[in-house]
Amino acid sequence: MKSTITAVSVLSIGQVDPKIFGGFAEHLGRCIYEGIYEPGSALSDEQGYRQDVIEAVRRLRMPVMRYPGGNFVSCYDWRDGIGPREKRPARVDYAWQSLETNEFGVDEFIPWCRKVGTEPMLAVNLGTLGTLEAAHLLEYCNLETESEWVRRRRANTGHEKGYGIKLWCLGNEMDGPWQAGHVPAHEYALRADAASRMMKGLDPSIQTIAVGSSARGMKTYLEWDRQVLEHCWDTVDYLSAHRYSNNSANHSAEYLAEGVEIDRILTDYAGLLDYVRGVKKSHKRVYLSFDEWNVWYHSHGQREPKQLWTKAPHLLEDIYNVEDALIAAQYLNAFIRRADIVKIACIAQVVNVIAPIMTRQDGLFLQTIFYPFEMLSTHARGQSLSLSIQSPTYSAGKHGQVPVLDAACTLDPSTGRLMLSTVNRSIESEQVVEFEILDRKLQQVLFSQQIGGTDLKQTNSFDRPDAVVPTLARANIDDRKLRLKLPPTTHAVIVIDTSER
């Protein structure tokens, strides 16, 4: 089986924003407690942060980290999580039927971000709270005046200067009936517009993210988004989108074509953003923040009554396999291909809860989905190139006939380095992939790794942490072309040094 890819350096889709490699940490299950934060652990530092988790997250090079939710944020009062810990109230969490002790809040999250090397992306509660509470949180975090909330920050943390948080999510999944404070689109749009205006009035340097549809399957999909955009266009900078993929039907051929569905969603949003921009007769652009994405189905329904209303219950602890890693790669390939509209994306989540990193008291292991993310966040730089791909197709169930090859490519003009990311969706056949960039010379392969295998259900675990890890990809340059032998159900990342012809 053979596929060919042709590119030209001047045919660029857009600049790849590093923020597409963002993360997400929610007060859910063991993401915060026993994940990020575990005071008293031999693996934690003096502030209670798990040092092994910090090192693992650093490897993922996440420029932004969304917090504190997620569904959690819509019934969360940020004021419960500041000040002396012994005075912080414990609250029941409506979203996940857990107990939130508030030992960890914004003043713990931001220093953790600084240690990791990421920037906080804070979500405000527009479900059960509103504009004033959101503005007060921004005041607490960013301002440097003599107001009450700034005084409290200084008293609580000693931080004279503000934290300088630039990205703010205006609620979470407000289109969903499951969301605390759920309202129709027009009412949410009023809330989001008011909050964005007031917050930007306090700090004009920030950017805000309005809530879009939480899933393509929602009855209000795109219509919700249209109403929100038309009302909030002048005051927001991004619209959010969410998607979780699953193979609950155990139809691997269909599941491996998930990238086609992701592409359709991005095409939908590209059209909507252009439509509203046209209706508004606006020179401004609003971009997409795909701030929740991942595979999620292994843990559905796994909850015992004794876990209700407890601290850090074991929830949503999916263990990922080979085919899940290929889906993660396809999400990232799709975001790179639509670099013109996707400027932020956040894998949900980073630790223990549908996450690439799993911990227990004595250590951690890295899940299969960790490695495609690490390879791409490390090497995808510069411009996303438009690709001409000639690939065989296969029958992918409800998706119909789908190309066997999924690919994305970037070129960094400052270094001449080209990154090619390819996924072989075929369960049975190896692919020989030939790649050529017509106006540049391929000099040398600098990096070539792949992850995958024919055992699609193979996972990593504490007992076998290296069962699925990257191996050397078979790539070489011959006659001005890259030739890659891509095994069945495998993701490969190749980095090549190039020069002008």
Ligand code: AHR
Contents of the next structure:
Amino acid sequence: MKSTITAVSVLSIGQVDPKIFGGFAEHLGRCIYEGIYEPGSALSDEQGYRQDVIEAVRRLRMPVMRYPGGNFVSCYDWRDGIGPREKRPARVDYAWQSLETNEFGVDEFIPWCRKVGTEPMLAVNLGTLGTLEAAHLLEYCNLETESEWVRRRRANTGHEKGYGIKLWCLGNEMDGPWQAGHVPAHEYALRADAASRMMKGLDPSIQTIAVGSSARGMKTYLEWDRQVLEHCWDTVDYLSAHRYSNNSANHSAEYLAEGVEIDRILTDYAGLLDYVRGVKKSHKRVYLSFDEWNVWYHSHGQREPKQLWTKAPHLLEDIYNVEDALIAAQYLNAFIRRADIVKIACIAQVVNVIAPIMTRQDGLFLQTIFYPFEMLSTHARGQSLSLSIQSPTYSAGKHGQVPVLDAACTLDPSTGRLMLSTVNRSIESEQVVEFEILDRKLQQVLFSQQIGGTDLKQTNSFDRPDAVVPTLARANIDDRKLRLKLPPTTHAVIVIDTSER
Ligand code: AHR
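Right, the form predicted on its own is done; let's see the coordinates for the form predicted in complex with alpha-L-arabinofuranose (AHR).
Everything in the complex follows now, all chains and molecules, and the chain you saw is the first one.
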């Protein structure tokens, strides 16, 4: 089968914000304890941070890292996690029915971010705490005055200067009845607006993210978002969106069309953001922070009762396969395609909990979903280009006929480098992809790798860490066109040096 992709450099959708390659670390399962932080381990540094994890996360080049939740944040008092460790209280975590020892808190998270090379994106509890506690956390983190919270930061950490944290999530999934402190949209909107105003009053350099719908399947989907946006338009900078994908039905042809659903959500939000902007007659823009996305279903129902109310239980430890990696690639392609509205996105999560990295005491392995993320966060730069794609279609269950090819493309005007990311959704057929950019010369292929294969259920593991890893993609430039032979169910990333025609 053959597909063609045509681009023109002036037809740009928008600048790709590197923050779409963000991560998320929640106090959940073994993400923090045994993942990020394991004092006493031979693999940890003197502060207790797992060095192998730091190395692996660095490879993902995540500009931002959301913390500390997730559902966890809505039951969390950040003040429990600061000060001398021996004085920190152990608490039950209602969200995940675990034990939280508070050995790790904001003063441990921020130095870890510095080691990884990422910017913290902190969530405040607007479920069971309020505006004042949120403002105090900001004061503790960012201010440089003589107040009590600033004095405590200085005493606890020696940090004279503030941490300078710019991104603040105003709660988490407050539309969900499972969320501690869940309220109707109008009430959340009042909370978010008040918190954002007070926090920006303390530090006008910050940006805030209001909670949007937690899933497209929610009864209040878009209506929740509309109410929140209409109330908070002038005080917030982003609206959040979340999605988790699954192949519980074991219908791979349907599952592989997941990008269609992701595009649909982004189209819904593009419409809503424009609508509210129009109603407000506003010149301001509010963008989308897609701050939880991933595949989540392999671990459903795996919780053992004996792990209730214990520290770092094995929770949400999905082991990912080839088809899941193709879903991860489609999320990222979709975010690139909507570079005009998606300015932040965070894979949920970063280690051990629905994560690209899995640890045990003696090491780690990289999951299949690690590689599309690594390839794209390394190579997607500059402008997202509008593409004309001619692709055969296939029958994708409830989605009907869907294009076999999913693609995104970026061009960095400062270097002339072009990146093409393509997924062949076909389970049976190779795709010959011909790519052309009408107003540029394709000089040479600088990078060409692919990940996938026909054994859709193949995973990596401690025993076989390299069962699914990238291999060389068959790409060459021929008569001003790039020709790529893309095997069935494969994701490829090609980087090409281009020059003016
Ligand atoms: O990432 C796991 C959970 O999924 C988060 O805690 C919550 O925000 C979402 O429902």
